[in-house]
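The form predicted alone is given below as one chain in structure tokens.
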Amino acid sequence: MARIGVISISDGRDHVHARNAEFIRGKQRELVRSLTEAGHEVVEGGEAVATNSLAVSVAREVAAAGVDVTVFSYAVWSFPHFTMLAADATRGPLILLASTDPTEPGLVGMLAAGGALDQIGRAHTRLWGAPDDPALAAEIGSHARAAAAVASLRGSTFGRFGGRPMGMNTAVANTDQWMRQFGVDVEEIDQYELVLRAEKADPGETAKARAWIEAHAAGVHYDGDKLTPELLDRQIRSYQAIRDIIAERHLDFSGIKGQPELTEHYATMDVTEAFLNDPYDWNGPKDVHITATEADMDGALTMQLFHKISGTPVLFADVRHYHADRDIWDLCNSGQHATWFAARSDDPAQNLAKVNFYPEVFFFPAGGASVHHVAAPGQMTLGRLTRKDGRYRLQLMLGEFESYDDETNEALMRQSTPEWPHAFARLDVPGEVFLANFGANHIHAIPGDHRAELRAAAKLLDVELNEWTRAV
């Protein structure tokens, strides 16, 4: 889950601190127990802060443990300058937490400390409640997971295979801005490297992979033209090549341009991208490696943030069509959906049993397999980091993926590109609001409601939050 530091702040008068010490310890025990029961690792400060020197030493001790977020706990009135000193010794995100027990002025201590931090411009989050309240622990956990996800971006490397695809401005970001704002470096890699390495890939593994796909998929629909065993092998070898480059160059997440060079002259990257984004391949379980099609940089950055928060694969899709009569969006993109989304099972066989590998369509003369399925139903968090006038914003909404009977699914898919994967989404935002304001053609999704974590992440990343609901 997360590693959370807890430091209790006290009164600086010896006789008052002595009177309050056990009360403070009791509130801290309740908080630590609640966070631990929620699955978090808690690092406690050695003692309550009641002097200047303790403010510094205790904060440094907790910070040295590598916590994702530090909670300053206020059970009583606390001298605000202790918070200032402790905050200066704590480089990570801060939560000021006030106990709402009315027998002691914890709220007063928190507000005094928060106001002091405001005066010096130190960002923090303020929470309040009973320390043993599971809802409060959940809220702290959301902030901690967001902090861990944001911290994971700093020092990471994005592998960009190819340049801007088909004039797509929203797929290209400023590398200086990425480093300054997110701490992410960009490694530029020519797609020719992929082709060269793919031709040298281990043929034994390629054969093993194709046999595994043929054995587990709902169907591999060879047509002798756009999809042949040789073309599927080429796609698998492309996966092997990218995987090896990722390992050698220590890439944390990636994007592949694909169009038009590879899709015109080599093969589509659908199989490559799908299995990079999956938590498994023919060799067994593996880490998800977030990979965006069309080398979409802001798409990949969104996906990496979503993945670090949820721990799951992340959907990448075009906003293809709005079925106004059903209030349903068809989120469809050539092969980019990880096969995991077909059933969202830990067992790849259950997912692949719902996946068909169809010949690619006229968009892609080089051919290859499209990785087709209908995404499994369930609650989803959807959104994307987009830019307006050079400034990042997180556009965020809740939704539901829906699936229907085979006849209805087929009828809906035939209205766009049936060979591609589809997610039928009911968004918690009016269609006219979405279409008038969404800042890209690509959208991303993870299972469950992760809006609390993403709200916190937006604040930590200093990006504007555009959160949409039906009330808008």
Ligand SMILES: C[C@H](O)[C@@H](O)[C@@H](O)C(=O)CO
The other form holds:
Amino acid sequence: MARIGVISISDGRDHVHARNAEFIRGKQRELVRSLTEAGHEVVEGGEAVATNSLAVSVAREVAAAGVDVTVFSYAVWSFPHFTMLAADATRGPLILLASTDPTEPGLVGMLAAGGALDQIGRAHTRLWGAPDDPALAAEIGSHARAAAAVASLRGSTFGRFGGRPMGMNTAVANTDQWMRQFGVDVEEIDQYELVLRAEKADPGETAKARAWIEAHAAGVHYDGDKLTPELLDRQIRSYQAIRDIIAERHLDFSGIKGQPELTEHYATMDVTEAFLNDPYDWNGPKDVHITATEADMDGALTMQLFHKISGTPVLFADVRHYHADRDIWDLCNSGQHATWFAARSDDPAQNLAKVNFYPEVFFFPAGGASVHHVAAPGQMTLGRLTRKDGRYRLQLMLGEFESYDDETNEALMRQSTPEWPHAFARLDVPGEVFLANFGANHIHAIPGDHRAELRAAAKLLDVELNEWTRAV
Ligand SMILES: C[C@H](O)[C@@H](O)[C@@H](O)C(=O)CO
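Alt. form predicted in complex with this ligand, vs. the form predicted alone above:
Following is the full complex, with the preceding chain placed first.
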């Protein structure tokens, strides 16, 4: 949950403030109780802001506590210049919250303060309602989680193993723009280092990992050619190598080019990427390390933002096919989805029981296993940060993953590449709108409805929101 600052803004006339002080304290108590009951940690300003100097000192005190978002609360008419001074002393995101109790002009105070902030170009979000309304606490919570996710991007490092794959412009972003807009640095790592380190990986761990995969997977389909124990070992060793490089270089999230060099001459990175994205491996539970296939930079950035909001692994998939007769999309990556998506269980055995490791297909002469499963059903938030004419936009929609009886799943998978993982998605957008406008070949998804947080995150990142729905 989030850490939320709360500061009440008051009237600068001593006699008015004295009359209203208890009313303000009461509204603040209701708000704080409601946020605390919603599971947030609240940092309260020591006293209501009724002078210019208090505006600065109270705001500095709350900012020093390292809050994700600061709420300025308007229960009464409040002098707007107090908001301006307090906002200047607050580096993080701001919410102006008006109490809609009509006995006092709180709404007027919020509008006057918001207008003043608009005049100086200070971004803020405005909310209004009864301070003890749980719906309001939920809205503030969404903003706070978004703010924490956005803040966590700043100062982070993306590890880019290899460069642009197969001429894919949508996989490459401008590193200056990333630093300026998102605060993310890009560390370039040659795939040669990955191969070199993989060859030196601890063979004891490789053996343990392969035995664990063989014991838990629905099947490991060795064919003596494209998938052999030696090739699976090579994929596992690549995981070990990248895990060590991540630790050494303090990488926060990564992408691996793979095609064509590794997929022609070494092995596919599917097993490697799947377990980096998973919340576990053969050693037990671990942190998700977001890793994009094809070193897709905007894909990885989207995934990292989604991950910081949901706390779960994030789907990376090609938008492979639209089954127009069913209004279903086959989201199917060229070899890996995190195995967690198979059953979305904390217990790896439950997920792996639905995962098959198949020999790679004709695209990939070097071979290895592709990590196959059909994603478990449920509501999903899907989208991606894409760029139009140099400007980032967040393309966002809700959807539902569906799974059918074995015969139907098979029939649908056979129409594309059955060896690869599939997520059958019913998207809340007409097929023609999606195809005419989506800005990439890759899409990303997290379980549940996280649109409120992502809308707030887009605003904080100064990214245009491009949201679709069929609802009128
Ligand atoms: C197999 C192809 O080379 C794929 O990698 C291609 O369909 C993609 O995944 C593009 O994102």
